[in-house]
Structure formats: C-alpha cells, structure tokens
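In structure tokens, the next block holds one chain alone, the form predicted on its own.
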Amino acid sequence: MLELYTHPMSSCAQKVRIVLAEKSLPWTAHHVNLAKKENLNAEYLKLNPLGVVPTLVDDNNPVIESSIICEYLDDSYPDVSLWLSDPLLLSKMRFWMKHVDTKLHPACGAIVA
C-alpha cells in the first residue's frame, strides 16, 4: 500500500496527489501538520531528513522530493504511463514540473508565511 505524507496547502504534495489520481493508485494519506511542526519530529525526519512534504512510502521504502516521487510512481506503476514518448513534449512536461518546484512552491510559501 502506498502512503503519502502530505499537507493540503502544499503545491508539491498536490502534484503527487494528482499523479496518484491520474494513475488510479490506491493510497493512504498521512496529514502532516506543518503549523505544529510535525514535519520536524524525529519519526518524520527518519522518513524525510529534509523535513518537508511530500514523502511517499512504498513497501516501507520512503521516496522524497515531489518530482522524484512522480517519476518513481510512473516507473513503478507503468500500466498508466503519464510520461510522454515525444522528447519535445516530454521536455515541456518537465519544464512545468520544475516550474511548480522553483516558482509556484516558493510563491505559495510567501503567501502563507
């Protein structure tokens, strides 16, 4: 069973939740209360030493960083592939994934802070 440590306001976690939904994969959510700094407790830091969400746990193996998690899910569960076969289209998809990480995520953090 896939487990996702997530927060509803995290754009990076949302990216992973979208991939899980598009691939119709069953998963269990673990809400990490960022306001209470649950992401910094010792148990969570064992899963994700960076202390951020999301963290995916698959068969007791943690996978961290949202873009890496998305790639992991597509590689591990290939029945419904979200990766494009055309290299140019794939580069555009990767651009938007990076855009979430480098532009949208920091902007959301600035609004919440």
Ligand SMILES: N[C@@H](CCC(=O)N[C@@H](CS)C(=O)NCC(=O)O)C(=O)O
Second form
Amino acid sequence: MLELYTHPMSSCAQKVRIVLAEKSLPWTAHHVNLAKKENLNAEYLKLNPLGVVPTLVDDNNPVIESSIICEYLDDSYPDVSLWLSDPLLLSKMRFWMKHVDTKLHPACGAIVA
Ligand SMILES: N[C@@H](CCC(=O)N[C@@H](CS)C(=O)NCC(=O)O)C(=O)O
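In place of the form predicted on its own, output the structure of the form predicted together with the ligand.
Below: every chain and molecule of the assembly, starting with the one above.
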C-alpha cells in the first residue's frame, strides 16, 4: 500500500504525484498542512527527519527526497518504466533532476519565502 504525505502547492510532491499517475499506481494521500507547521510534528519527523514533504510510505517503509522517491517507484513498480535506456538521454534526465533539486527548487523557495 502506497501512502504519500503531500501538499497541493508543493512542486516536489507534485513530481511524485506525476510519477504515481504515469504508472497508474493506487495511493492514499495524507495532506500535511505546511502553514500550520504539521511537517514539524514529532510524528511526521519520525517519517521524514528533514521535516519536508513529500514522504512516501510503502508498506510501512518511509522513503524521502522527491527524486529518490521517483526512482524508488520506478525500481519497485517497473511495469510502466519511466527510466531511459539510452545513456546520453539518461545523462540529460539526470542533469534535469539534479538541476531542479539543487538550483530551481531552492530558488523558488527563496522567492516565496
Ligand atoms: N529536496 C527535498 C525538498 C523538499 C521541500 O523543500 N519541500 C517543501 C515543499 S515543496 C517543504 O516541505 N517545505 C516545508 C518547510 O520548509 O517548512 C525534496 O525534493 O523532497
């Protein structure tokens, strides 16, 4: 059973929701109210010590970090694979995943903060 701790405005959580949709995987949503700082509740921090969304829980096992969650879903549920076999295309995909994680997302956070 897949559970996703998510927030509608979270671009990181949206990335994971897109992968779940592309792979037609059933999942249950747990909405974390970031405005009320529910992400910093002791119970949530047990799942995600970084105190951010998203967190995926698969059969009671938490997986954190949106790009790692996307890769975990592709590894664990390979029927519809989103991975690329061509090494050059794969290098481009890895670049964009890294760029979003390390540059674009932190920059967006600075704008909305
Ligand atoms: N690198 C993390 C970033 C997660 C992240 O920063 N999530 C934001 C929402 S997009 C969050 O939970 N912010 C809550 C806070 O910082 O208080 C990932 O990709 O999962």
